[in-house]
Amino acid sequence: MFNVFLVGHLLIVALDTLRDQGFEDPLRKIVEEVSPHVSGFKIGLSLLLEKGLGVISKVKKFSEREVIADLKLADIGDIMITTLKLLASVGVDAIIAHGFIGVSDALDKLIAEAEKYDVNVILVVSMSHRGSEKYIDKHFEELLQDAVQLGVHGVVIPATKPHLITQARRVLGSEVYIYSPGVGVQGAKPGDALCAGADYEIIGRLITTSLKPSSVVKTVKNIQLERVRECRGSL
């Protein structure tokens, strides 16, 4: 469970790419500006390849917020554990893995090892692109059952598929967090996923490509809170 997730902070910023906008240190500017208003940061593979593993330590230093490494791990258990150990060594708080690889000799090993390092595991059980419907979404119920069986920290379900979020909330109860990307550039509006049952919305380019990331985050947060009050009655 994330230690610093605060009531009213329903947003995680995806740091997948950083556009050069003339800032001396765009990573630091974005992270420091938005940190007071968000629950954490998700770092994608592209940024890790560009900046190296040290980018995780930098984000934690600049923000003191939780950091999710989004490598969408999908391999046998032993290989994923090797990656896990590297990420844990630089202070990552959670990792994202694909649910479709199955439990035996894969996710079961990863999660058992992650517990030793106090790293949360979040499973992808659906994706926002249309191709997800052909294979992954056909096994959505089974992937949810695996998530429950494994006792994972959370699952990823796109904000562009609110019906799946609602379905997942019924299956998962309140013990498993739902993280929803796809807000902004991919079409979902702030608050859509939260009203469907998600716990956190993940937003990237809408914020990271802005010249005023703090202003965008504040606007998004206000919209989220207003939508949640309308659909849930309260936070």
Second form
Protein chains: 2
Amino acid sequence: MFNVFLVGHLLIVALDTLRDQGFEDPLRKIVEEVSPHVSGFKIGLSLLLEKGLGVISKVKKFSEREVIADLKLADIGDIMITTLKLLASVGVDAIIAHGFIGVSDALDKLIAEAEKYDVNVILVVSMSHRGSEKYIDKHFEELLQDAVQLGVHGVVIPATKPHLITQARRVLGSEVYIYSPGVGVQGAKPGDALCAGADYEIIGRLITTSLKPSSVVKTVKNIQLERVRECRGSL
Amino acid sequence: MFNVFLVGHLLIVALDTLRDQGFEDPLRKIVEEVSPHVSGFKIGLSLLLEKGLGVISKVKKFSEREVIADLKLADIGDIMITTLKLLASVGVDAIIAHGFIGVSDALDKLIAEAEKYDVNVILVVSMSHRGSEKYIDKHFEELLQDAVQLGVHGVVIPATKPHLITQARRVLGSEVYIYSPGVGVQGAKPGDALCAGADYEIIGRLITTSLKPSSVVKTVKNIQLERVRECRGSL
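What about the form predicted in complex with another copy of the chain, after the form predicted alone?
All chains and molecules follow, beginning with the one already shown.
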């Protein structure tokens, strides 16, 4: 079930905010420095709007790791497909969409088209903020069923809700990856989500606002490995 | 209740797709041509990703009408605020966000920040595709209550669901504007949503893929006025 950990890394770096830390090219600096220690990069809407689609090609140029576009797509199928095609044209490996928009004429269309472009789809099935409990979390089990039936590559569940991660792992088996944001600034500790059953932890500001991104990544990695050894007995 | 119609127009043009119709500058051509006959322009995610944020300043340059950024924001508050600030910096008048992400630490934060930048927030409370019935539409009444309590500028309800528009008008009174997409290619006829109680109909491809955008707009406008005269007795 956790074989992926034997060959890969447990960390995705969220490139939402790039503070001016005096680096000549902050994006290149961070990507090149942390790339050997991470599984991939998640690029958010604001960075894409600010820097343009070229930011994805740039990350792909400086790293061989996976690039996930986190636009939290939540539109009708045809509109999401237009966005998908733009993202595929710059080499994106995966996109994140909301499970909440439903399957018919939305996620079904997106996923069928994404397969043609060899782009993975990752569904948001819960979020870290309190408001997520009002509507999204009430449909958590149904959203997991949608994920299984759609055969998506992965789901997003926040590290701050380890009980939902554990529940999801039981429903999803080992076929669907669990990506877990909310580690660091949002409150969860490295390893919390992994011990609950997640495949990857996503960390953003803790790394991207640091003067030494690679040392933060190495520290996080060590904590993750130690925690996983403790909670699973072994790797 | 419908006083707005005496002074304004009933149409918003969705600039999602700009086909190459041989115009030197298709965006400028469409915006300048239709501007005298419409209330505003709605700019979608794909156009923003393709052309960059400058597309908003450009529309503002060629028209005095309102510009709505339709990114269907659906993230935690802090992340949406980063996007809001970028959009405000290029002069956007309104943004569209999803009601289903909930209020606490999401919409409450976004709306408080949007007020500082004098940007209106419009909430999606129903969508036109079939999948919308699975989750979103089940919470329609609660989403309307959120809209009232948050004091949003407007809500989005598709023209293909006139019964929901009528229900929303009763709940929202005249304080919250109802924007209605889905007219044209998606199936509803001009005037359908207005007669149900909407303030604005949003039309995209029917106009933006036409060789004569202004004649399409004038035709739509005439149909709208005729329908509204019929269904409301008078303007």
